[in-house]
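Coming up is one lone chain in structure tokens, specifically the form predicted alone.
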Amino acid sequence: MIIVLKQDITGKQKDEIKNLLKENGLIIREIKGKEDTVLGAVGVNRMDPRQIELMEGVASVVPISKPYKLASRELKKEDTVVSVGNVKIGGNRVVMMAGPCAVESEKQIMEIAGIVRQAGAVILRGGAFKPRTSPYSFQGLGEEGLKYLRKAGDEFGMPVTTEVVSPRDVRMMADYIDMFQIGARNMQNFELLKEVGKTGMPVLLKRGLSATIEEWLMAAEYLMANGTDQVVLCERGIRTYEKATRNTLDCSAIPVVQKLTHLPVVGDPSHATGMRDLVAPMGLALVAAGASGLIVEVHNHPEKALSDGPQSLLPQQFEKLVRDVQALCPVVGKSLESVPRVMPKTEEGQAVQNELCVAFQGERGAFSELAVRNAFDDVNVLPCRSFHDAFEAVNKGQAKYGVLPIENTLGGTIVDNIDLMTRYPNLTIVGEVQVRVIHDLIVNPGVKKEDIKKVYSHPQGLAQCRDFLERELPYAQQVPFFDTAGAVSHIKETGDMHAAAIAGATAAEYNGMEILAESIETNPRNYTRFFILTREENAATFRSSNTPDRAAVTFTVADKAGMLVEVLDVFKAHEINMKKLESRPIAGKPWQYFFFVEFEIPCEEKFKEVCQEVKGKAEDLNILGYYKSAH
């Protein structure tokens, strides 16, 4: 049964309810949802629900109709996100898990781990115990293989997962791995499920060879009833009369299961198809169907593999699959999970860490670097050629923070960065910084104004200096460049004595160039506003010394008259002031749009409460971050 608790319930009242349930032999799970806190009570139930409903602090009691109680979406409406080491599976993420079918040697697993990590995998898979159809086939290296797998995971900063086949191995394996796998043959090995469940560790539960969806979810229930709520379901194809493929991949199971359970679902296209040429298209089909990730077999010498060589991808095939999945993610409203590389520990036991590094788009001396210097003291900087590269650097841990422009007082919103923020759910806004944009005319030493025949700069830089260019250099060709500071570097590298660049004084100083004219912008009230972004795990540290007074969100609304007004009316009713509103097209969904909104907020908790109210009217509401305004 589901016990819905009143919002004003006291701790004492909650304990009294739990104690009564335990006395009656029920297993209890407390779940804090977006709107309510509930207790899920499962087991052999001989209680009259009215006995619970009359207790203080209880709002209502609802029976769970499904035979799988803890796994049912009746119990928990929100999606469960499973943490495996520093990787999260579920929600709007797509996780790539890869490695060989079997761990064959230390050298083999180390080589393949490096290959798949470089390509984009975030969890390392590899079998140490192999249940095989033939008793004469390679059965795995056992505990020796686990040691190799653990070493490879630590070396390349990836949590590891492997299959457990015997209840007696569970305790031993728990010391080596981050996530258990329950294979298709063992999906209904209930004694094994009980032992694995007792560890409380994450579990990847594969669908049985001919299991129905309900049987699959009941197997998950065994795990959850015995102690773990960190269960990931895996569709790997079922046995049918078809012989053209190893199994029949049931892509339709993905959306069906997502309606029935809150647990994340991933797919295994390797075992589903049995042929490497089919793995990539079926992997993309699984992601398109809504899968939260793929577990794929990869081998650097599949022709020599001791297990499942024909279905193992070559390294270059896996790399292409990752790129294709990344391209597909925005279409299905998700992003590819990426985690920083965790460096191995030194002999003293201290992790090797990079110094504080901040990424920005552009070359050294760009206005974006000036924004970094204004926001941080004494940091290393990472110049990136594109906004996407800067986001990637922060997402992968190459930089702890990123400083990206969001709006210019003359040029308006930098929409590319709004779009990119929706594609990187691991990143959050933690700060804001403003920079006054002062443009100078920069040349190689010795160049005179009358020598100039070309002027290079970012298109906005050229537009912002239009009056000067028309008045002072009417015959000079205006050449758009990807970056203002990059334009300075370009004319320095070419040594062009008939060219100039428009950029800031910092770029001139960094490149050892001359400033021919200062402050040439048409409008002196030219400012660019930047967001400071970081991974979620770093946010609290930054915000602790910068109390937020702003929040940014995205959401969509139903295509009905007045729906946007209804959403904004909720914020108005709570006197939360809107500072900015933009609509943006949704990638892969023609003529559909999401809204990007910035608000002044009284405090984070109050704003979160209002957002819960808004979720009844808006769709796909995501809080992009809280930050201190630079105004």
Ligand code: PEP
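Between two forms, the rigid core is the largest collection of C-alphas that superpose within 1.5 Å. Residue numbers count along the first chain shown, from 1. A quick note: this is a predicted structure, and the numbers were derived from the prediction, not measured. Compared with the form predicted in complex with ligand PEP:
The Cα shift for residue 126 between these two forms, taken after rigid core superposition, is smaller than 2 angstroms. With the core held fixed, the Cα of residue 53 is displaced between these two forms by less than 2 Å. A displacement of 2 angstroms or greater separates the C-alpha positions of residue 563 between these two forms, with the rigid core held in common.
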The other form holds:
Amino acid sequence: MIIVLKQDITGKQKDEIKNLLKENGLIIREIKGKEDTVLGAVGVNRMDPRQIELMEGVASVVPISKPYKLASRELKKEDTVVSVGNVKIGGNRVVMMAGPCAVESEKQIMEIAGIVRQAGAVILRGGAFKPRTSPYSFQGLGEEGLKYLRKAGDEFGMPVTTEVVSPRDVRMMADYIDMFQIGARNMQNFELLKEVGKTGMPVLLKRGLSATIEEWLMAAEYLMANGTDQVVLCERGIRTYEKATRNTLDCSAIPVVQKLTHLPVVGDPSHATGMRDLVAPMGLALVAAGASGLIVEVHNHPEKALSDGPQSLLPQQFEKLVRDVQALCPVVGKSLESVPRVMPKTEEGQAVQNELCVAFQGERGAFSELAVRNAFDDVNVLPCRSFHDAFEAVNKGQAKYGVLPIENTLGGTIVDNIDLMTRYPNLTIVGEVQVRVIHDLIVNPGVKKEDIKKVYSHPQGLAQCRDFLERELPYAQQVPFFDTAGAVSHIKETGDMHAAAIAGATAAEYNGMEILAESIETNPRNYTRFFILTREENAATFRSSNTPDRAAVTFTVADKAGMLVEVLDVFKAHEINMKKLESRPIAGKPWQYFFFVEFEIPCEEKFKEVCQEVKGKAEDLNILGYYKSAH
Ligand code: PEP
Ligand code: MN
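Right, the form predicted alone is done, so what does the form predicted in complex with ligand PEP look like?
What follows is the whole complex; the chain from before opens it.
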């Protein structure tokens, strides 16, 4: 049964309820949802629910209709996100897990781990205990294989998963791995499920060869009833009369299971098909169907593989699959999970903080670098070729923060960065910084105004200094360049004594150039504001020193009259002021749009509550972050 607690329940009242349930032999799970906190109580129930209903602090008691209880959506409405090392499975992420069917040698797993990590895998797989159809086939390297798997995972910064086949190995294996895999043949090995459940560790539970969805969820229930809430389901094809493929992939199981359970579900197109050429199309089908990830077999020499060679992808096929999955992600409202390389650990086991490094787009001395300097004292900067590269650098942990322009007072919104924010759900906005754009006329030392025949700058830079150029350099040719700081380094490199560049003073300083005229922009009220982005896990430390007064969100609305007004009305009712509204096309959904909105907020908690209220009216509401306004 589900015991919904009153919002003002005291700790003492909660303990009394829990004690009574425990005395009656029930297993209790406390689940803090977005709306309510509930206690799930399962087990052989001899209690009269009315006895609980009458207790202080109880709002209501609801029976769970399904035979699986802890796994059911009835008990927990929100999606469970399972943490495997530093990787999260579930929610709006797609996780790529890859590796060989079996660990065959240290060299083999090391090579394949390097290949799959480079291609975009974030979890490494590899069997050490292989449940083979024939007793004469390779049975796996056992504990030795686990050692190699662990070593490869550590070397390449990936958590590892491997199959457990015997209850007697569970304790030993727990020291080597991050997630247990229960194979299809063992899905109903209840003693194994109990032993693995007791570890409380994450488990990838494959669907049995001929298991119904209900039997599969009952197996998950075994794991959960014994102590783990970290279960990932895996559809890997079922046994049918069809012989053209190794198994028959049940793609529809993905959305069906998602309705029935809060647990994430991934797909294994390798075992589902048994044939290399079918793995990529079926992998994409699984992601399109809503899978939270794929587990794929990859081998660098599949012709020599000791098991499942014919279904193992070649390295380049896996690389292509990852790229295709990444392209498909926005269509299903998800993003490909990527994680930073593991940082070295201190003696206390804490990850060592890398020196503070901040990514920006542009060359050294760009206005974005000035924004970084304004926001942080004493940092290393990481100049990136494109906005996308700067997002990637933060997402992969090469830089702790990224400083990206979002709007210029003359040029308007920098829409590319709004779009990129929707593609990186792991990143969140933690701050804002504003820079006044002051353009200077910059030359190689010794160049005089009369010598100048060409002026290089970003087209915006040239446009913003039009009056000065017309007045002072009417005969100079204006040459558009892809960024202002780049224009400065270009004239420096060519040593051109007849050229000038328009850029900020930092670019002149960085390149050791001379400033001939300062602040030559037509309109001095020229500002760019930037967002400071970081991975979610770093957000709290940054924000705690800057109480946020703004929030940025994205959402979509149904294609009906007045839907946007209805959403905005909720904010109005709570006197939450809107500062900016943009609509942007949704990638992969022609002629459909999402809204990007910035609000002035009283505090994070209150804003989150209002967002809850909006959820019925807005679709896919996503809070991009909270920050303290810089203007
Ligand atoms: C495996 O992952 O190598 C494996 C044996 O899978 P399944 O249990 O799905 O057959
Ligand atoms: Mn296999």
